[in-house]
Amino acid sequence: MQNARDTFYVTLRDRLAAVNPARTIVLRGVIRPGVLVEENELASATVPVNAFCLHWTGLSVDAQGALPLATMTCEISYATDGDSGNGGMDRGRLLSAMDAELVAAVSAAPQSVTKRNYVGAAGGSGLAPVAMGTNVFWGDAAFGAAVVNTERLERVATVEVFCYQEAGEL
């Protein structure tokens, strides 16, 4: 299920990257696009604002099938303090934006692309990723209400991701 959620996420990433080239987010000193995988980066008692942060809920396998069909719930939670220059008076604006590019990233079609294996990719190495024989494929989003907290504002989405389990894939 790893090689799925990182398929979901590099597509995912690519995607808003895309819509708008301008949303990034400073990390360890590197600049990158405006999303990122809470399970995958350092613990932090700060949340990104004006990036998307996804967070891996649900898990259930059918195992009824040729091959188990994983169904995984994924979390994008995203905030937005507004612009400084408009005394945060624009939040509104801007997390509607942010659902915009939100919608545009997970509703392309297609809502499905080929399973790939990032292991031997990671960390710089300079090799491919490794296509699989499945796809990952998904719904659209769903959105929660939008949350004032103190002078941010906040929403969740959800997106149900799928995938089969290949022979030998942890």
The other form holds:
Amino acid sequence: MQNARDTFYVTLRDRLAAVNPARTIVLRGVIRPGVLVEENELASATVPVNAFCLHWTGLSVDAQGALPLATMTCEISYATDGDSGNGGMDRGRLLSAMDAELVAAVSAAPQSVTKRNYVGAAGGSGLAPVAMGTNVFWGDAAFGAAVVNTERLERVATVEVFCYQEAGEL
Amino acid sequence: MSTTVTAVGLVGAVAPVTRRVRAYFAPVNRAAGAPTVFDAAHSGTFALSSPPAPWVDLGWCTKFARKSETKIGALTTGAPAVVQSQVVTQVEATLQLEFESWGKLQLALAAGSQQMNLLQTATGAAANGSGGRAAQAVLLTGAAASTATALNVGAAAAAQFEVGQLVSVDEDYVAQVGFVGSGVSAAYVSSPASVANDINYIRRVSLNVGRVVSIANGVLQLGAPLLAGAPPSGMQVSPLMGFVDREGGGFFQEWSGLFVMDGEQGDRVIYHYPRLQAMQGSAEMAEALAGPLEKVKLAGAFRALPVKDANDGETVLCFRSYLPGAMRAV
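Having seen the form predicted on its own, could you give me the form predicted together with its partner chain?
Starting with the chain above, the whole complex follows.
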């Protein structure tokens, strides 16, 4: 399942970067596309703004078939304070832009990708991820209500991500 | 991340997981009784957005449900009766679906009978449910030949058309009897009197329609190729306002249908119905959106008719093909 999570994250990150290359975030001193997986980063009480933060929450496994089918829930939270140059009065527009970017990235065809194993590729090894035998696929994003938190606008979208657990895969 | 690197090998076969169905249409030669045959062995892996000729994309459809009505009976002998063998007593198949888009072809397939064009009426024409007497058509007669996407009507006649207009392109009705309509048989005419010898009747029922997207040098440029391909110069062009079908028409349309389900694991299921006819009148399904808003979808119900499989002469209604994903156990 971890391979599927990694694959979904990398796919979503690349698609979002293609939709809006200007959406970046500085993380531990490195400029990256504005997408991160919360559990892969240092624990922090700070909510990043103008970036998509992925949280893996629900998990269920259907073991009836030849391969166990895992269903994982990915919550994608994002927030914006608006542009300070505009006094934050454009926060609604900026949140709407993030909504549209997420729709474009999640709903673009195909909504599936070959599952890859990133173990060997981790840590800047330079090795390519290993393509696996099954695909990761996902549904459309379900958007929660926009929440006003003082001057900040926040939203959580949910995507159901599916994968088959291959033989020997942890 | 995972600590195990899995070697790529044969993967267990799983049930196809799919989202929706893509539908395609191809004409049946009604006069010859020859359907369009789809060979999944040769063309099964085509890209969904570019089907092999002559198949025409009908777009996505949902609530696809096919049903086998084939009945198998038991042959019994003796007292008490004992089943000795089984026989096929009836071969029948139906399918239902809802089209996600409205267009001439989708309307025609779901109409249940003739699907007519609302030809622009002549000045002073008496009102009629399927459109009054049509305005005079325009002859394809430019210096250069017309193509499937460019109708050469000449500079003077082109002035009668506007960008955005719908047009029907077909031959004049001059006492033809039998199936009429270029590309696809759109109606059956039993006698000239039954259609009042209307010179525009074939253009009224034709599926050979298009939308004008630009006009230049006497040529009407269409947004998509005509179903029947390049029209000969004797054909005429009639502007039309839209489409109409009728409850109660007696004509059974027939076409070849192809329905493709792409699985999320790279597998593909293909249903090929060589001969399909509508088995219900025109119907719609309303799908609630929010508040009072509803999305209205064309609902179709069809019955499959038989063909002979050239491989062994068996009578069949539908070919279901399965193309497994790469490196799957079979």
